[in-house]
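We begin with a single chain expressed as structure tokens, specifically the form predicted on its own.
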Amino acid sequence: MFELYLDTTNTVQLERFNKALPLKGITTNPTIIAKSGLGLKENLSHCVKILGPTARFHVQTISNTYEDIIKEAEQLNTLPYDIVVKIPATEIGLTAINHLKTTPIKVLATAIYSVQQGFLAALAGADYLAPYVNRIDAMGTNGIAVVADIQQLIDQHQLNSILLPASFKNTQQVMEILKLGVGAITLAPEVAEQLFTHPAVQPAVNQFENDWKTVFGNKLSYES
């Protein structure tokens, strides 16, 4: 089943979008946590109250050596939440992912900028892959094409990794990515908001309301 995540720990935004969207959970990174001003445990405690006990949290490691990444992942796995450990898809990161796949710990390979990075992370056994769509575009490469190629390689080689693209600038990028058949995406709140917005929608709703009131006044449908 497709998984939709919000890329934030902002509880106001989570409450808003969780009411309208079937959120699987949230994705975080060190920048998001640092900007919140709260530690990871406090952030997750607030978020689970909104999203519920079945929510999934993608949490990135801070460590930068193989041994320390493993230790950090093991400690994150002891927290009382459904946690996927995010690890950058560097050589050291892939080494850690390859080891962690001998354990029950779920892993997401993050900071993916190229097709080969994504493919190697899938081969290493990452449960999720997070290519950065708009950041790839900003570097002069086609982010959507990179995701398409990774998805094709996963399908051709029958690998089990789920693509979870991140870094979207607008809804056009989101829709083009969804057409590729990815298993998940994560959206910043401002991009999620764009999904609800179209200049023709509110005028149409207003017209319906005006036409109804012209004939029926303030009666509701079932009262007419």
Given for the second form:
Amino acid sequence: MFELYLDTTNTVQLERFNKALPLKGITTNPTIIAKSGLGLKENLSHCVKILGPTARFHVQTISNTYEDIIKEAEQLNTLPYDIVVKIPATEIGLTAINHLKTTPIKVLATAIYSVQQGFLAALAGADYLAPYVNRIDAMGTNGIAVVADIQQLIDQHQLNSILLPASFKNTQQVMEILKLGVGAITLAPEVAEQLFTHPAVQPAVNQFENDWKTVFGNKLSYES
Ligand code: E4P
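Show the form predicted in complex with erythose-4-phosphate, please, the one above being the form predicted on its own.
All chains and molecules follow, beginning with the one already shown.
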């Protein structure tokens, strides 16, 4: 089942988009949490009230040694939520992922900028992989091609990782990624908003309303 996430802890945005979109949960990173001005636990307690008890939360570790990443992941996993621990796919991060996948802790390998990094994280057993589509594009490489190659390697080697591409800046990137058959994506609220927006939609709706009112005034469909 496809999983859709919002890349934010902003409660106003979550309230808004949770009504229109079948959100599986949210993804966060240290920048998102720091910008919110609240600690992780306060953020999560606000978000779960909006998204409900089955929401999944992707939360990134801050530690940068193997031992500390493991400890932090174990602590995050004790929080009373469905937590996926995000770990940057560095050499130390991959070592930690290898270990954590001998435990029931769910892991997302994040900060993926290359095909090889994604493939190694999948081999390490990461449950999810987060390649950064727009950040890759911004470096002059092709983010969509990187995701396509990782998906192909996952399929070819029958690995279990779910691709959860992140870092989108426009709907074209989102649609190209969805066509690759990835299992999940995360969208910033600004990009989620763009998915609803097309310059022709509102004029079409307005025209229907005008045509209706010209003949039936303020009657509703079932009253006519
Ligand atoms: C998700 O895992 C990333 O933290 C995030 O989506 C990066 O997005 P950005 O490039 O818009 O900061």
